[in-house]
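Have a look below at one chain only, the form predicted alone, in structure tokens format.
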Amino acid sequence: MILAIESSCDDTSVAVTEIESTKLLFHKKISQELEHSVYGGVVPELASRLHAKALPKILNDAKEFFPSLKAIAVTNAPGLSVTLQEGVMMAKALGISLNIPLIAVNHLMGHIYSLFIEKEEIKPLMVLLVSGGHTKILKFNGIEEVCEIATTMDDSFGESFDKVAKMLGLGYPGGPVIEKLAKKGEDIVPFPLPLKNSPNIAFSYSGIKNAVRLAIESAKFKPEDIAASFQSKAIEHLTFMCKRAFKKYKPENFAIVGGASANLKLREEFEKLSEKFGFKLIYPQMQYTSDNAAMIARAGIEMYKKKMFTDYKDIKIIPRVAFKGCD
């Protein structure tokens, strides 16, 4: 088996996975965002504290699984870095007790691999990361063969929802409240497309985020119409970048992965899209759309698969990481 830590931002995770079968033996997962949700966004020096307490207590209660691990996976990057920091430090002290060799497991890997906890690989693939802190399209054929056809140029699309929340005074996270405000209006507020005249595959939310903040300046506008124009522009611009990719690599699957995929209305508008170009939508279960040890366990089943170690002494936290772009 391998047991997982997960501690990149506001979630505490931990999970056992069974090597040759993908079963996922043991997930706990402990939320912060009770705790964060007053300060309207992640306190790093809180989530680092509140994760040196959820840690061992999580780890206490999958304690009988110790005598059959076999390595130990830790998410060192991308993240806060006082948050990995503390999921680090326990795989480490955890896995020399043990004497097991050590994993680190990039996040945004991870994410790649909720799509297949407790399941076989599905590759090629295109992959649509959309999170708090990435929005990325990218290509995936294995774990040592992912490469990135777009990135965002400022904010990714999940902070986009959370900075607007703030701004309308809904509170964090603002996925969820702004999707539910949503419900309740219209798309009527005229906000621009970001970037329609660039001739690149690249994404940007900064212009909206200004555009909603003038809006609710203007006092011309109900919050939730605000809300619905937003999430409806914020996804158009998602929907309009991919179109431009799929027309250049022609993918056979897609999928959609990160906290963002939940989103039901950005679901809707990709099935639409399966349907125009063909190809099979995927997505994770909804548990495993948010940050969890589950998909770093996966991930690290690939790589013990190939030996993929990192030694203790050797693992670096490394809060920002980029793949290599596609050719």
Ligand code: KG4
Second form
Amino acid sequence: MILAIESSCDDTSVAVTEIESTKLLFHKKISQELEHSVYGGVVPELASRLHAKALPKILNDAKEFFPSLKAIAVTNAPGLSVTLQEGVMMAKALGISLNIPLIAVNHLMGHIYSLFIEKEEIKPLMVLLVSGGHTKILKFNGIEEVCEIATTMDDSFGESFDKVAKMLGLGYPGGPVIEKLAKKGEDIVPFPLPLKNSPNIAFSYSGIKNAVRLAIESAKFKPEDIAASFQSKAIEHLTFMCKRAFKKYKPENFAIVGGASANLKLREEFEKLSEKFGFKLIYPQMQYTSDNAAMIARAGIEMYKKKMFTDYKDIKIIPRVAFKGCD
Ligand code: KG4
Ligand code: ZN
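Output block for the form predicted in complex with this ligand, input the form predicted alone:
What follows is the entire complex, opening with the chain shown before.
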């Protein structure tokens, strides 16, 4: 078995997975959304303190598996350095005391492997990653073969929902509350479609965010119409750029992962494109869209099989990571 720890942002999570069968034997998560919602976003120091409290509690519940562990996997990048540190410290302490190898997992790789929890890998795969920290189109061909087709030049997709929710006084995280409010509104506020005239495949969310701020200040529109129009334009920007990628790379399989892949309007729009472009559309199960340790354990299994271990004295916290570009 492999034990995995995730603490890159505001979710503390631990999973235990059987290596051969990929069966998930234990999975617990403590979210800090409530604690951060009063601030309209994640406060790193508070998050770190809450991880330090939650991790020993969850690990204590997983104690019965300790004698069967063959390795310990932990998210070491990307994320908030003070929260990554909590998970890595705990993984080090536990791993050294059990005398088992350490596996340092890239959180973004974890999101890709959220597709394969208790399942076989599917490859090659084009992946749209939409989370609070990232908006990327990636090409996946196994744990060691991931390249980047496109990324955001400023805010991420999820972050723009969080910021718009904050401006509308709706709390944190913004994604689910905006999606809910948008159902009551109409797409009537004329927000701009970002990078429409640029020939590149890239993302930018700062322009729509500013347009939302101006619309709120103008006091001409109802919050539900702002939410509906913002959501619609934010998703149109994704489909606009993904269509370019579909034309260029002609994927057979296309997956949407990350916290924002829970958005049903987004799913609906990509279902339409799946028919038009003829690819198979894949999502993680709903409970694995947001941050969790089951996905870290699943990626960890592939790394274990390839003996991709990190020495205890060499493990580093890497707040930002970049994938190599695709040719
Ligand atoms: O993957 P995740 O749990 O954490 C990161 O790795 O960042 O993603 C969290 C992000 C937040 O920005 C949240 O607002 C967004 O995902 N999100 C959504 C929805 N549910 C969560 N965005 C749009 N629509 C949703 N339904
Ligand atoms: Zn994430």
